[in-house]
Amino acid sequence: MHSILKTSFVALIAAGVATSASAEAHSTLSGTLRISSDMSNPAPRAVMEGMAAEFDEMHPDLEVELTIVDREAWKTQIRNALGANPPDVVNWYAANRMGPYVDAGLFADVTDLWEEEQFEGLASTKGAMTIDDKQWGVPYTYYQWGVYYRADIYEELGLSEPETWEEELANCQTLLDNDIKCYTIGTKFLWTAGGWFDYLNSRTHGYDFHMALARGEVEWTDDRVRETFANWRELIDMGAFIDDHQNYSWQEALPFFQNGEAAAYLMGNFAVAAFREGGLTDEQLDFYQFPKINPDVDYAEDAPTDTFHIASGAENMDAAREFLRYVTSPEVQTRINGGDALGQLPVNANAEIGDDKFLEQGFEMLSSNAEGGIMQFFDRDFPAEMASVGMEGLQEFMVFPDNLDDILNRLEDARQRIYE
């Protein structure tokens, strides 16, 4: 193997992360594992080149061969690596992302290895690894999204974390009261606008349909969608979000949430390290649910998630099916995902996480009480055309929510094209 690798598993062991007691059993593996990986920025390629060491370690007949490719060329990469000649192991993303390898027979079924006691763990993200009733993969990281407030606005006023749509208009509205926003958003780049949809349609139709409605199987212009739209437009006509949200970024939303401007952010974990070096502290956030709108329907949850998967044309199948038990086993997700490596969340609900209070209640959020599923983001689930022609309806309507019928008439033109 390269030496790269086996100086960044000495590197791991002198930094006290301890092999894993699997490393002491018997291996009966042998030949060249071959991975390609995206892990391309530095915290995540040294996770990775630290795993195919540690995995080359456990396996002395084994020889692992890793080739890590920076990550958006890997997008456009990926295809053309899983024809003639392909690695063994690839990293890629869940859900509708998965699709046209899936479909196109790129990606190994890997369903048996589900049926396996340690896969339990990984029930919370079964949904977005599956197509036509098979597992195509295995996740070995996420992040939750949902509210991230001002704990201190809200104790003020006397409020609490709300658990159901009234409790959540109520909320808002004694926020206007107070001359306070409900939400701060940007919106210029518009995928912030796709994560108030996800959450919107979820709860108000549950997981299934909004996975159908990202397949195509439903028409934008169905009464079940105009319900979702329904629900957004009460917050729309309440003045809840800022002012001009069209023009910021969601960085430049930030300022609203710092100054007390705005109340809650709907936002993806990844932001709390700018809260943080927008001088909040700890003590002044807190983080929340989005709450039910249809009490019938389970909570189902963005929580974007990378994955590996085999290649169907795979030489060493019995080393790349030992690799994925060995990447999602709680140990190593719980070392992987820690705050001095990945700091996200292990999948597996039992792995353990960093002294982190947002990691801690997200944690708890998808492993126990995302029971609906989990959504990998609009643009993710939704065909990359259908996303870009999606978001930017969903855009507009914010601003300009009387052009309903005609946002919803375009994106049904749309879905008629690109599903066809």
The other form holds:
Amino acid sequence: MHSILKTSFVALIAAGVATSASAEAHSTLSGTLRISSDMSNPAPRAVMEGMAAEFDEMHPDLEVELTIVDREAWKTQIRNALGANPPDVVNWYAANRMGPYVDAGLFADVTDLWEEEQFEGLASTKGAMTIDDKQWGVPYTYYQWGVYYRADIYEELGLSEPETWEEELANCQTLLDNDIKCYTIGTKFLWTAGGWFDYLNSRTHGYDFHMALARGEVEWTDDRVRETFANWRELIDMGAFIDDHQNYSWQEALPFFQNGEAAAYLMGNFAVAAFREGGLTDEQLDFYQFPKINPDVDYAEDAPTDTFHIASGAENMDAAREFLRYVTSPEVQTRINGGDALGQLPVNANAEIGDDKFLEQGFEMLSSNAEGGIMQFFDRDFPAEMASVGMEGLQEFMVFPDNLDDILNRLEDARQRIYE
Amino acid sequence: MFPTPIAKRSRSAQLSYQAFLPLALILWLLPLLAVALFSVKPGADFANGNYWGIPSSFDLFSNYGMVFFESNMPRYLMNSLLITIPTVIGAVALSSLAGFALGIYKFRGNLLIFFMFIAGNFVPFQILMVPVRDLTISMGLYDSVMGLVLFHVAFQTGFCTLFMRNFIRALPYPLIEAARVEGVAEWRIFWYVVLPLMKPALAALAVLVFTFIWNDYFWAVVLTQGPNAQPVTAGITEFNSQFRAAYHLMSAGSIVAALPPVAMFFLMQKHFIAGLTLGAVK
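Return the structure block for the form predicted in complex with its partner chain; the form predicted alone was the one displayed.
Okay, now the whole complex, with that chain kicking things off.
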């Protein structure tokens, strides 16, 4: 049964690609296409192996050689892999994370691919794939961040989804008056605080400022950075976050949300599976985009994007380019992001998404309401070393907001050292 | 005799012993009990913060069923066996031979070689991580069962040889001389005279090495990845997805992974304890 489905699916894909891809006769591809992938977790691994097998079947003269590397190990191996005898296609991440490889000339320029018709559907991440006005890879999946909240609690207290910072603070005050914390968060592993900073900073000063800070072009002691922290401090001083959050992982902070002790959670869409597993129904749950703080600033959203790139030393450039067309086609993106595969959002706006209200809202938000740009999350946008020092500082700020000067001086020292 | 047996101590000492023993036992076993409890809980209990309470539903069968039928655990268990058994055989065989040579023959440098085997035990293996990984990659053994087996054999042989050499040294030397007088070939002396006498040492060593290798996590993570070669200790983490840890499945997997060495211990308890003390006392 499975193989029948698979075969018919291959036929479908083949037909889809044949019509959507440009006139280059893709069936004439030959030789070997070598792909190095970091999709090593079980579900992504199955997706990658499926795609490689299908692509292989679509092109009889082409042999696809797939190497799957452990996702964490790949973060250090990629440089070696691209250096000598590189594979044709590799997995990596969007935005600043590509910077070092683009600067070193290890990724191939794929700007002309992005001019093809199919790539118009990928507009939401075009900015994240662009360095020096050129594109260096293609996205295959991402997922939204935003505020997941307990609709039942909001309804009981007569609250509505906030769109401005004032509404946000007013909502929070009402919740606190009813002995409910506004937000749960677990900062034990630091990164969750990074999400808060991404949103507060980009809503206060915009995507471009946030990215400039990430690239080390703005001092951490800058007054604009202080404004961001001042906004954050309003929530902290109200007692908006659960107590002792530095002791919890993000999963250990879930029970506060599940039990109704906290009304909302700023988190990635992967949290929904945990909410549901814990017994909350879709009637009790809902989602809103992080509210505007500065009304003149466009929405920028955290949506960590995973990508494919062509190595500049690729031997089979034609096959590599065809593979990039293949993974960005709406049909393939629809399937690999489905609930039974990656369970995330397709980047291609023409792809279809599963019947899931959170995926639908996220897809809508990212495809049409993120004019500011797509952020990749604190620990991807900032260089690894800066991110690790930075997130420690953010956690410390959430616990001891009075230490702000000290923290910012420390981060500024780190900035001057790291971005040399 | 020291320590004085409890039965011969004062009544108050006996009472406090009886009171504290169960307490210490519970404290000691608490982590294990927690893992056992977690392994029958549904995933929902972890989302809802019900870590220590009564499981909201009894999911023994679905959790363990998941482990055995819907994950790569059987494959990982198989890998563990494929790694552990050849290593035990290889290390014990090599070290009996080396131990025989070092224990029976007198030649120049005998002691030096013996000290080198001992010295190998003093090298903390963590510092070998990078060179060993590079070596296995350049030999094409990275991410293979063979690579792990070869490395484990090489590393365990040092300790095993120390053990075997001391054991053979303690055997009555006239037995070997008598055989030589009869004109028995050296390899037959090893096979027919020494080896049968070494049975207790072989058993003890096999049990010990089995547990060492089965429980190895460090090299499993350094030298392998994925279900085609990784043993069960490292494979358990497969229950973690990219974002979430499935505590209930990991607990069930840990229990399953811990069973073989525990069973080994109970079945071969006598040899195990002998193995720990043998070689230390001479």
